[in-house]
Amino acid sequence: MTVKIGIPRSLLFYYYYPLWKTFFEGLGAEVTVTGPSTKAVLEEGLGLCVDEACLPVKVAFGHVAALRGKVDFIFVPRLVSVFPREYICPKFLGFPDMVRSCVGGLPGLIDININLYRREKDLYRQLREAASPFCRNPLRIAAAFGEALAEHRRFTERLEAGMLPDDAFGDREVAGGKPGGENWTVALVGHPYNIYDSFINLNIIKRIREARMNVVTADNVPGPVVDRYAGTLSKRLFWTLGRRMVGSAYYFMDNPAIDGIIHVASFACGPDSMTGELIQRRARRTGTPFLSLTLDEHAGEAGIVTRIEAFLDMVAMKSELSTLS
């Protein structure tokens, strides 16, 4: 009998799907991913979810329990550090025990721990234990983890050509250049699960393109290309998703082909309060035009969607007048 594994679509989900499902599907898994962020899903988080915890989250629990009685295994990592000598949030770390403590009715919870602090070897081994509830066959395991890392750096090779996630997913083809039609280039700096989840965002992504711009982020830049950027502040960041955030929109302002950049962040993100205005500050030094998003459960659609169409305006208008001195 096939063993199903649930995976919520929230989180790191954006940045590392390819990779899990590659891994459980190489030993055999059938793996079932939730469908797109709602409002029913927010709803059902928020009455699992202590009411301290950032929006993503909130969500995240929403998604969890949509894979009640639906698989075997739900998988949940405990994500401490994704890359050496750097942390992911602590609210990442106590995820699988909010889960465990918070959700009733659950399946069995896949809640390795991933930390590659000291040596991104480690990876090995903590997804050996992942697959050890249904899986032992030691060669399997070790065939199924190449598989997962060459489609990691497949997809990561995807996003650096340009595409989004949601894009890279897939076997699209990759485009070169901006696509067709778009004037003015707008980067979207922020965490995976705030930039790519279009309920969480308010399709943020759809009404860029949806006034002719095209759309990067930061997983479109290059690795060395954001350690170089984040390099010039005075102390390392020492969280991931932080140093990534500034490292590519110090290169979004030092680009000439990047007309203006949205920061995305969650309130009650503690994070984000600091590299945010990291940005923040450097952007009024540049003249880039910048634009900084706080969003929460209770965030009005309508002032959030007036202050994008106003910046957007403002990005053309400064664009043109640019063009025309």
Contents of the next structure:
Amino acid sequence: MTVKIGIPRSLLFYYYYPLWKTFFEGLGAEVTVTGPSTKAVLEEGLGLCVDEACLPVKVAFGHVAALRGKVDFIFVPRLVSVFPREYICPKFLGFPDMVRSCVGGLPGLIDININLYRREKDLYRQLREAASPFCRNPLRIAAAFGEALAEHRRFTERLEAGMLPDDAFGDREVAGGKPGGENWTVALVGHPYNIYDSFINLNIIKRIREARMNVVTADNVPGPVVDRYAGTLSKRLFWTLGRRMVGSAYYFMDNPAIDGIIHVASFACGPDSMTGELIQRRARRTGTPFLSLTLDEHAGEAGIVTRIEAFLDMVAMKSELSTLS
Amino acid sequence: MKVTFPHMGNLWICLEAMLEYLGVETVVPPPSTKKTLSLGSKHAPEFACMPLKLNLGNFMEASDLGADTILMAGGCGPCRFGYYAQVEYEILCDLGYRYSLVVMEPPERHISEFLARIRQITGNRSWLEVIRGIKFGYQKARAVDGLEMTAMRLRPREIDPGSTDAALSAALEEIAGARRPEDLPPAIGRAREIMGGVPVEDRPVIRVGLVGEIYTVLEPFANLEIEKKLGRLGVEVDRSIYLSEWINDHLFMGLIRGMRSSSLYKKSASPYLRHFVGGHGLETMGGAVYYNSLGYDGVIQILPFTCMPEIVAQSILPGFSRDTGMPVITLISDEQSGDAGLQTRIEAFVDLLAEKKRRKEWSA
Ligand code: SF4
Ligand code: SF4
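The form predicted together with its partner chain, contrasted with the form predicted on its own above:
Everything in the complex follows now, all chains and molecules, and the chain you saw is the first one.
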């Protein structure tokens, strides 16, 4: 019988879905993903999670809970580190334990450690462990791993070519995904699970596009560029996502093609409080149009939407004016 | 050069000793107060954790006293502490403060990198002297921890309310006043004598383990003097972490081995939390299990608002409490925390523990 594996559409799903899916399918498993976040998903999560947790974790709880009764295993890896000498966030380190302790009625959890702190090569061994509950055939695992890596590479290339994850997941060639279609370009900087979850962020990408502006995100910036700009920090940032955000934000400030930056953070997010501060201070010094949004379950939708619209108007006006002089 | 550093409980006693031994002029920031916190909060990121805000306030206040160099510990994540110094420095620069910054980063390869950083401050002192200075500071930390442990045992048993705390301040002053390493042993003797003079009687006490984020555990201003409050309610407190342990981990890079340390907590935590999560989240979880195994009556977790490792532990503690019947409460400290609110909550908790204990004894 085919093993069914559920992947919650949350947290680093937005970076690793192609890799994980290809790997598990290569082993003959059937992969189920939860649907987009909804109010019901959030409410489920709120009921299970401590109040103090950040919105993305609460939403992730909701996605995990939505898989109960539908799959044989839920894939909730402990993402300790996805790059040498870097971490994600303490909550990622404790996520499987939090889930196990707070969510009842779970099927099996595949909660292997993904820890590339020492070296990236360790990924193979760690994914082999993820396969162990249902496949122990080394040849098959090696082949699936190879395919998964290739798929991940293809996905990353598509991101760097200007696509956003939702488009890059598929095979479609998307027009307009690339910057340049419109007159103005707004950079969206934030954790992937905030900027790509349109429920969490009140559809911000669509709103920017409807204002006839291009959207670029930190994930569209090639790694070496991120490295170069993040390298100007006095100390290496040890958060993979934070480092990408700071590096790309600094690059955007330096890039005349970018007309404004929107920084999206979660209420009470630890890493954002630090990296957001670095970004905001630099934006102020360079005079880059900058909007900082904080998302939480209580934020009034109307207020945030008004602020986004006002900011987009301001960006358009400002760049229009600058063409005069 | 006038060196300052952030407050964290009695950390200043150790750092001042170490630096002055090495001939470095030191400015101890004024003790943290409401004003320190509001100064820091005004300029720090809104969701920064409270220790960062207080650090910032300490530096601003120390600058008024002439400090021009900051000495900070570093770290390599995943918690925010490892990037505190850099963010604090950016903020101070934007505010126009002219500080130089020396960060004790954990050495990447060898302990000599660490010693080299100390030398940035101590100049051309011999290695031997530097190591002696460090040792001196560390011995003071051990002495401070010893006195605080004694105080936690005495408070619930003292005959005159407040006498333990008066003795503790006097005893700590003895430790702080020892200028040279050779002065320390007699000072410790005098301090112990002072503590020994507190009149106590043998009474039944309630035993509570205090776990949580280290800064809020160690800094009475941040925890609204919870140890004192509990002591007055007849509670004997033990904490999962002590100053000397922090100093060993963060300033001496774990050079001193064999402390009640991580490995014990790691093992105790493992049924609930199977990985370190930064900060002291694992110690919190392990501490709770450990106190349960020692037959404590309750566990109190304390953390600053938004503290990530502790939020992980906080999520898991209720499950532990369900499994074991161990009562646990979580207290979150932020700019708005008030004395009265805390007092009510801990009183209610202590009542519950007392009631539970009575019932247990009755049925036994
Ligand atoms: S990085 Fe921020 S938003 Fe993400 S899990 Fe950690 S605290 Fe939450
Ligand atoms: S342990 Fe908590 S309070 Fe300390 S730096 Fe980390 S998040 Fe902040």
